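Given next, in structure tokens, is a single chain: the form predicted alone.
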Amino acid sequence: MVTLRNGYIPETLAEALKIRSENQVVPYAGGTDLMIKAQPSSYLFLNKLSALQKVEQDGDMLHIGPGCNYTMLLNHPAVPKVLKEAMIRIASPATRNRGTIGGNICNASPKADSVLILYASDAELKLSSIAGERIVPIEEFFTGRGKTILREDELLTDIRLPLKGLDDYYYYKVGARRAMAISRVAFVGLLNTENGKISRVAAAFGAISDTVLRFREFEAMLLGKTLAEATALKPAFLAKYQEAIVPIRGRVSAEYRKQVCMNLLADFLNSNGI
């Protein structure tokens, strides 16, 4: 371990988990988002940690490790299509070569791109301290804008991303420019059908609400339809949305981004088929 003036850097996961239950300390991966605070503060380097840059398949399931920049992740033939499509979108290369996907969660932003994609495919997140670990699913870490269950001792040291059905998938953002744009709304979009029934339905909305907005609910509506069962409940699916969606007013209306939220939604059952 190195002790400096504002921080320490460990050399391994179980130093830096020692650290974090003995201090108070904020931990720093690439600090794209910290920087810009100019807090004072003791800090947590963890950019060192190469058993939080680990990328590995096993089966069905992706680990990435939080420690990971976009760079490294936007190169790895195992990372999908999809969440790699949100991620080029992020900022710029200069950043995308600093930033982490694990601050990208943490940071607890409802506009965070990776995080939209992580929403709609069942992402989990292992959280370690050094008393032991937990397994939670991402849409339970999140409690609002910029807040999450990440306890002062704890550190985030694996995102379980299920690759299963990913292929198939709708992915849009909505932004003031085609480049380092910050979302006005983000949709993502899967849905999967086996045997001629649809086996899968998740609908993420991002950078409208504190969260991310997933209704579970509401997809459960089109589970183990055909595609023409789906096209009849179709009304009333949007509906439930139409009711559901009330979006906070930003840098657009409330009425624009809810607008973009049903149009998104509809080209996305139209372009399944619904």
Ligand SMILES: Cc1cc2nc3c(=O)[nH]c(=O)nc-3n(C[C@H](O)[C@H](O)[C@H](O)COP(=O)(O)OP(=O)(O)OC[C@H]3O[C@@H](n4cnc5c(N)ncnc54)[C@H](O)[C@@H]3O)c2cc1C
The other form holds:
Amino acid sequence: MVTLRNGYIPETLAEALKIRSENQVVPYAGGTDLMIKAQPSSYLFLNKLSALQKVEQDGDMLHIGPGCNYTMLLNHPAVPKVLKEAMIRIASPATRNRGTIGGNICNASPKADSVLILYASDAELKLSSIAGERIVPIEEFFTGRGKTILREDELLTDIRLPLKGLDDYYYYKVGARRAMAISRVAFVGLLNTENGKISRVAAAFGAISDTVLRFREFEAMLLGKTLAEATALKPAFLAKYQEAIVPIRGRVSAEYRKQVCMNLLADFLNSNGI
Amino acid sequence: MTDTIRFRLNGEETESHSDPSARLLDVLREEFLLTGVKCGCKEGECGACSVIIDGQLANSCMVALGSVSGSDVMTIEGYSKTKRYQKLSEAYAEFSAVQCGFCIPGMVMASEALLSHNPHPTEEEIREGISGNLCRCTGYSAIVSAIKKASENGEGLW
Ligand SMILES: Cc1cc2nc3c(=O)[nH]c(=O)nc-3n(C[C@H](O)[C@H](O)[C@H](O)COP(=O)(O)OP(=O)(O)OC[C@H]3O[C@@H](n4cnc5c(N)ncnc54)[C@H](O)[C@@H]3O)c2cc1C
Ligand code: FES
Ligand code: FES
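Coords for the form predicted together with this ligand, given the form predicted alone:
Then the entire complex follows, led off by the chain already shown.
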């Protein structure tokens, strides 16, 4: 371990957790969010910790190390296509070479493109400290814009992504231009059927509220239904979202972004024959 | 406790005594006087500050000095001593791909990063490779042609 006058460079995760528990530090992964402000800070540099840069498949569960940068994940065969599609649209090669998925999560922006996919796919996060670890569903991690339940002594150490049923997806990111565009609205939908009945619906909206939005209670309306039954329920289903989605004001008008959300949701159903 | 960060800079072992949370961009320009590394935005948007860290393109404005401890950092100053640079330089000249020149050090580093991972890029791959590098003068087409030409003329170098 290297203790700097201002900052720490741990060599192992155990060292990192110990430093984290004993000092006021800011975890530093790729720096692509932190360095926008570049305030003098006592950083805990995580970027050389190989323990946080692994991708491991365990049956239907993919464990993604939060320290993996986008370039690593885009090149990894086990990373599902839907996640790759979101990551390839993030920034430019230079930013993707350093920006990490863990930083995207912990920065807690509602525009975080990888977080949107993790929401829809029911991912869980492992938070570790020297006292122990806890595993939380990604929705419970965020409490607001830039706010999470991460404690001062904890680090995000694993992202658990259930791989089943991610092949049939609908994803759309609306940005101002092709390269380097931050999401104005981003949407992902997953719909799986089993024996002719809908076994999973997930619809998540990014960049419109303080956190990613997902409404499990509305999704439940379609569960167990045939596509024909779902089609009959479609107006009622869309009406729920029409009522619930209230985009907060941004650079682009709330009305515009709401309309885009509704169009994408309807198109997602359409593309699944509903 | 130490105030020394060690890394390789343009092939030489070196150390810095700047604050570990300082931008690598500022350290390169102010402590090492490597002013080929340009500053256009300090927000990761323009690519003028591009360097190559451990073989990967990076915007040095978005990198804290402490994170390159033990790494290999290459700037345009080091790269310009290589044969690959010669090929890129000739091709950029051939297509008049340089106007004011401000974006060019970053563009060249992005070109190198692209070709070192993909020696025969398509036009689309070239455009993607330099998509984080803004140029307000050339309209990009001459730069794209220059990179294509360098990849052909430099056959075997990358
Ligand atoms: C030009 C530009 C374009 C961008 N475009 C996009 C885009 O299109 N879409 C998008 O989603 N993002 C975008 N971003 C934002 C950024 O690149 C991503 O959010 C990136 O994933 C952040 O990762 P990082 O490793 O760089 O995070 P860092 O800056 O290192 O850290 C971000 C936050 O996470 C915390 N943190 C990091 N790792 C851990 C950990 N293991 N445990 C606990 N806390 C941790 C840090 O303390 C900090 O608060 C862009 C950024 C730039 C500069
Ligand atoms: S100065 Fe670093 S990207 Fe613009
Ligand atoms: S040549 Fe002037 S910015 Fe590119």
